[in-house]
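Here you get one chain, nothing else, as structure tokens; it is the form predicted alone.
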Amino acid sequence: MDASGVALSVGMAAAAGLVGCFAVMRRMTLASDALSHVALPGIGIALALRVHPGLGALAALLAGAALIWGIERRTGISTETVVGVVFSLALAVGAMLATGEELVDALLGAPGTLGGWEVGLGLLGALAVTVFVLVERHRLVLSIVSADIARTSGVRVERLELAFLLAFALTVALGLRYLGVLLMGSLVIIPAATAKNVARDLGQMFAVAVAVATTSTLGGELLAARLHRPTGPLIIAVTAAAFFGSLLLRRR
């Protein structure tokens, strides 16, 4: 993999591991693998299109994180049942509107060699994932506490969960290439959850995700140079390994 290869990917993990905290705080562990599925759609028009897939990716997870903020907000209904159906619904269009070969790309990924605009945008949105954590984690964290101290704070509770439900959804659409709709959200959980089992505080936990699922990125694509396999279960593997090894440290 050649430089901006290696950059894309560090940026990627990097997002990951942060917006994966909160979606570990804000107990979305199953949603958010589930989220990841909205992408399917998207991916089937933008082949029958000729549309860059990616983008059609993109366009779909964005619509999606919209429509499950909108229908949480009027009725009330919490986030991982809202992503559910929403989940159902998309895997179904999803398989419909892909070919067996196109849909097993779409849910396993299919590395290969990225273009310049496809790096340049993919930097640009692991910066904005990353930039919009870093300056809204107080806030983030005071509204999963409680929302309504955090609306008497001044915060805008509403605003800030469908920035966050859309940096989430940005930040799948980064990893699909290498993962996959399967797989993207095992690594925004993973690495979070074993931050979550040795980090002391907010700022560790920041820290060990985003080394965990750098490490394993880069590591599981080693691998998969070298034993000629598919790259996004063997970053996984890597990743989970870590988890395991985590539960250790946590015990002593």
Contents of the next structure:
Amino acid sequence: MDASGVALSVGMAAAAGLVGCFAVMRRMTLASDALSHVALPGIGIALALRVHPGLGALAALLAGAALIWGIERRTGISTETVVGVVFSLALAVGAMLATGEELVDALLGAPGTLGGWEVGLGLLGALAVTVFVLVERHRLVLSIVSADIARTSGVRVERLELAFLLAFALTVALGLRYLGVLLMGSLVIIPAATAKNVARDLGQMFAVAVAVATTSTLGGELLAARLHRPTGPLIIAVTAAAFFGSLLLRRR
Amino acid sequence: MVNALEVERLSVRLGAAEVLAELDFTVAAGSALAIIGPNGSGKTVLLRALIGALPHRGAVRWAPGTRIGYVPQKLDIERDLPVTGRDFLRARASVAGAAPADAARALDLVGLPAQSAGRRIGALSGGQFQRLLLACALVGRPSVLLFDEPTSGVDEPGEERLYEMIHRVQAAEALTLLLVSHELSVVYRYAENVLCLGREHRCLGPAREILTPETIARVYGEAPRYHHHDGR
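Form predicted alone done; form predicted together with the partner chain now:
Complete assembly follows, chain above in first position.
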């Protein structure tokens, strides 16, 4: 793995750890997993049109995030149910569009070789997500504790929610190469869930989530290269081990 | 007297039900208005419409430059959310554009020890959590405080102290107060005016005129917990 590859995986994992903190605190664990599945039809369509699959995935993810936002704004509909149905359908459609090796790579991740512009854009995306979360963390915290307190403090809650979901979608798009559509949602959720078990405050939660996400990603990649296995499952195996370890240290 | 708030023909619909219809009232700056009524009469809905969290018809006009501190009724907080009281106050200070020292001042005003503010908000007792919410509302020097049942989840002596504190803070900071409460004795003691939202009967006026056994029976449909306190 070359230096730019390492930089990109660290950047992607750091973004995933940070976004994950707020995804876990917003209790959107299941929705985020389902959201990552929506990338598959995007990849399938991009391959059919001979466009870069990453662009197809990104477009589908951003559309999926906007859809979740639209559903959450309407009362009286069970978000989890709709998200589950719509995004499972996306997975089914995507599986019909892509076949064979393409499908396995899209589902489980295959880093392959990166072009210079891919690394550049990827780093830019990871930086954008990281800056967004750090700059908006106070607004995000207030709106998680109470949307009404946030509102009376001057936060435009609905707009912030949309921005967060788009940042989430961008993060998933960044990690698809490594983890695939089946597992990328887990790299967002598991490090943050691990951090939640051991952190005393918000600063610690950010630090632990980023540390777990980056070390599992790098560790998983090294193991994958050595064992000749797909990277995604190994990254998730490492991060899940960290999660189970954190249960032993869990604060009550 | 200058009005902090003017409400004109305010109506709120939730689904098919019209929860509030054609409500008119004003709140003078620096005064305290209590909102009373039985469960389901729309007290929380009214507060949430006033802060723009619910779509409504009619006009809600806050005085120019109004800064609102809001204490919601119940918060569904996970016990293990890794957000401490200090994280929460820092967030409010940053968003409200207040100096970080303002959070320390607010903690002081509500009498919450720094040690409690360093704990996770889900691990605080009911009374401590209410104090933290009040401190949060006071960060950024609001001109208006909105309270929705500020003592839910607090035991009776704690409740008494909390109201004393709210009253003290209101007087010290010359705040306008809008207070939803079931505790009519508290309302009687601390609010100049009372707005009652009965299902059949609505009324607005000075506490001493409104809080008569007859009016209360009409608003609640039966006699609620109510006893006059003398002095104290």
